[in-house]
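Only one chain is shown below, in structure tokens, and it's the form predicted on its own.
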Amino acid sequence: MLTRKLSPLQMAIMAAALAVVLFPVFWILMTSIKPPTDWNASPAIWVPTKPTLVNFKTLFDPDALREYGVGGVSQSATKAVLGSLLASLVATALSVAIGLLAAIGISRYGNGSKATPLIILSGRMFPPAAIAVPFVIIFSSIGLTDSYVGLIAIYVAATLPFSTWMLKSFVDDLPREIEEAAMIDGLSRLRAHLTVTIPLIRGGLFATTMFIFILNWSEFMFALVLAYSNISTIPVQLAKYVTATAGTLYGVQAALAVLAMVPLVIVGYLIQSHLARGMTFGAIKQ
């Protein structure tokens, strides 16, 4: 492999990017463990010199902060925590497991459109605000608002054209004489497709999970205008850090965001060397 070495210049760039790209991080981690009377100082402390852990203990013991007389936190991130884990979870498993059969159908027996696959992709090319609406009136009039099968449904439908995308680009790479083969030796299409193409496209499989995994941890807005009284998830719980008697709860707030971002930087470090590929299937002909 060629490598080219970086002048002064684009490293110069380069260092100053990661900065601008990792600042908030350091803010959020060092903001996670400072005591609330460092919270607003001014000028701002940068690195605490009394770091404490009070705001991951009030995460699960809201009462944690009345020992620096503040308060506010009315319920503990368990709940949060606990729903975001259960919808992204199965809303990933149905997502992919639904994404992988409509990835073989249009690779293997579709009619060879290649408009099918951005078809499939422009359901995601509207806002979840322009979407948020209908499905919360639609799933108001059948009782599952404020549930997480309500929740798990409606991130299956803003996942599902992720992943039929990104599967049928790593099917498409698999040959068919492959699966043709198996056939011959007697097998039929699905054991064919489950003994064979599922195996030899597991990194992509792989890949594909952790993605679409990231997508419904991190998820926002559904989850709001779902959400009431009985499920609640991680980005909802971030907001809720506002309240009328103790203003933000910034430390707070931090705490969760790095709790929350834990998953998230070590399955984007799994998958890291599959993202391009499966985002830009079709670019490169053979």
Second form
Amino acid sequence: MLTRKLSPLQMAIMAAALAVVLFPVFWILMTSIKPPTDWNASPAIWVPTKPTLVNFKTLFDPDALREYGVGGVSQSATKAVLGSLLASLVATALSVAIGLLAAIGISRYGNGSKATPLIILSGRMFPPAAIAVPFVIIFSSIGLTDSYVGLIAIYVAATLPFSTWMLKSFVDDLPREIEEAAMIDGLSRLRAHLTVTIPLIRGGLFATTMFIFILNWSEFMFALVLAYSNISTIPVQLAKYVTATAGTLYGVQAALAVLAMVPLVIVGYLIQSHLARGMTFGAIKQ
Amino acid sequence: MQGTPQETTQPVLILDGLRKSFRGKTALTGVSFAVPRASLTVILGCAGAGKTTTLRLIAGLDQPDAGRVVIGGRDVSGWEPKDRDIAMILDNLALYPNRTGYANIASPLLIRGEPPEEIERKVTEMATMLKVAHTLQRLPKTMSGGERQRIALGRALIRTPSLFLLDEPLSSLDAMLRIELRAELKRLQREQGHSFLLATPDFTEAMAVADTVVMLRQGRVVQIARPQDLYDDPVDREAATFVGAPQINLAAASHVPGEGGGQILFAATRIAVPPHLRDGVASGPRDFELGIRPENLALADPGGAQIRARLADIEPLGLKSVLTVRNEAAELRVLVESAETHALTLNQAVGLNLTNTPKLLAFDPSSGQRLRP
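Okay, that is the form predicted on its own; can I get the form predicted in complex with its partner chain now?
So here's everything in the complex, that chain up top.
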């Protein structure tokens, strides 16, 4: 992909940046295969001498750690993984779909007023912690706490400003005359947007979907306050690996974190070409 | 939409008092004109005159603030572009960047669900006529500006709507191709009996193809005329200078009343007021501007000539040349045969005679309006 030769200085800077970014990933990967005795070892053990999969096993079999004398892990992570997948996938799909409609409406038809995009963004100006409690109060009175419907509703509401704004910028960058020419060719407004606009902002659409998925996948605050027993997500589950006897189960946490990375890495790999194009789309004046 | 019986005398398009402003900025202030069926009407105007806005309102891409658009006898206000039975070339062409030349030209036919073999035949024919057959399998980004322009033309001309709207359809072509293609457009329009409404800032293009010219300025129609009438009988000074190259001479002149209409004093000479200017000049201000087309001046022997001046510049145009001559009262451009310039040297004394006084124009110097009876 990169055809330009880098100078030694550039290489060094690049290597330093990579080291900073990748070190935590490396540490988590290593911790996830460390036995409990190595988790908190001092001096730190960088690469475990006796790697084990027991941490991963513990995720789905809470008693697996007993062979190391660690008990009190109460719950399997299966529900959290499925819950995260469900909530993130559905919320992302809804957020991007609604955001796309809003983006086209604002960009092409000036729907609402000039302030509409700002008003939409204003929802993001409160820290999630500030609105989490009111949400819980409202949701408990309408029976949406501890349910995926409630969680997804919050996720859509929380990410909609981002999907709207990102998609609006991609639609803005696409010359509207391309759609207009299609309408003159004989397409209705709706069909022109479906068959002309959307394919042409495909890169942006993928990039937005990816971004919203990451937001939902890693969300913690809302899930924490909404999840009692029926629902769970990976970030909430991560916080539960603290036992009275053995303290924080770093290895198990790391194992779950590694699992949580998998879908992102796969999706990221699959769409990297679209992602790159999506990111540079705005830079090109057509 | 097509094939409904129409009275042939009815204009294919009627614009009635179109007004449009964008964010408080007025673009059109009451544009009304009609396009006769099977004619080529040109909207002529400089950038910002409202040409594109007018075409977009006709196409239904924008909605007018007031006024009506009537296409084929039906008021199409509020209709979607696809229902208006028009084809249009937008001024930035707006090709599908992700589709080949073939797919771009074929697009309107594909949408209408024409049979594939019919589409292929029509597209190939159109591409051959427009000389873009070699680009059919390529994406727009790999085409030259001229090729893109012709693909856009093909995409519009592949249909037979009741009205074609062409927004500067030849602007990004090189000069040779532009002249060739505008002749081709004109031929196509005449042979097929199409109705064209073409917008251009280029008066030579308007003169070359138009049956009727609608001159637009600052969002209003200033003159509707046949091309030659626009040239000979412009509505005001701005119209006179916009049409014609080299530009019309505007000489400060004054009217000296007297017998037989009196005399006009200009460029340090006097001429009798020509009959067609008599009433206008007599009723207007004493000082006015005299418009003289460069081809209505001719070189003459300085001794007996009406105007005596010095030669300031020679600009050869090939067959013709433009001379700039200057005296104490005026600077005039003169269009002459290039053969006449061989013996001339800069700064020499030259004489000029008016050759076509019936074509002289008189303008009010402050308003620019024609001085007419």
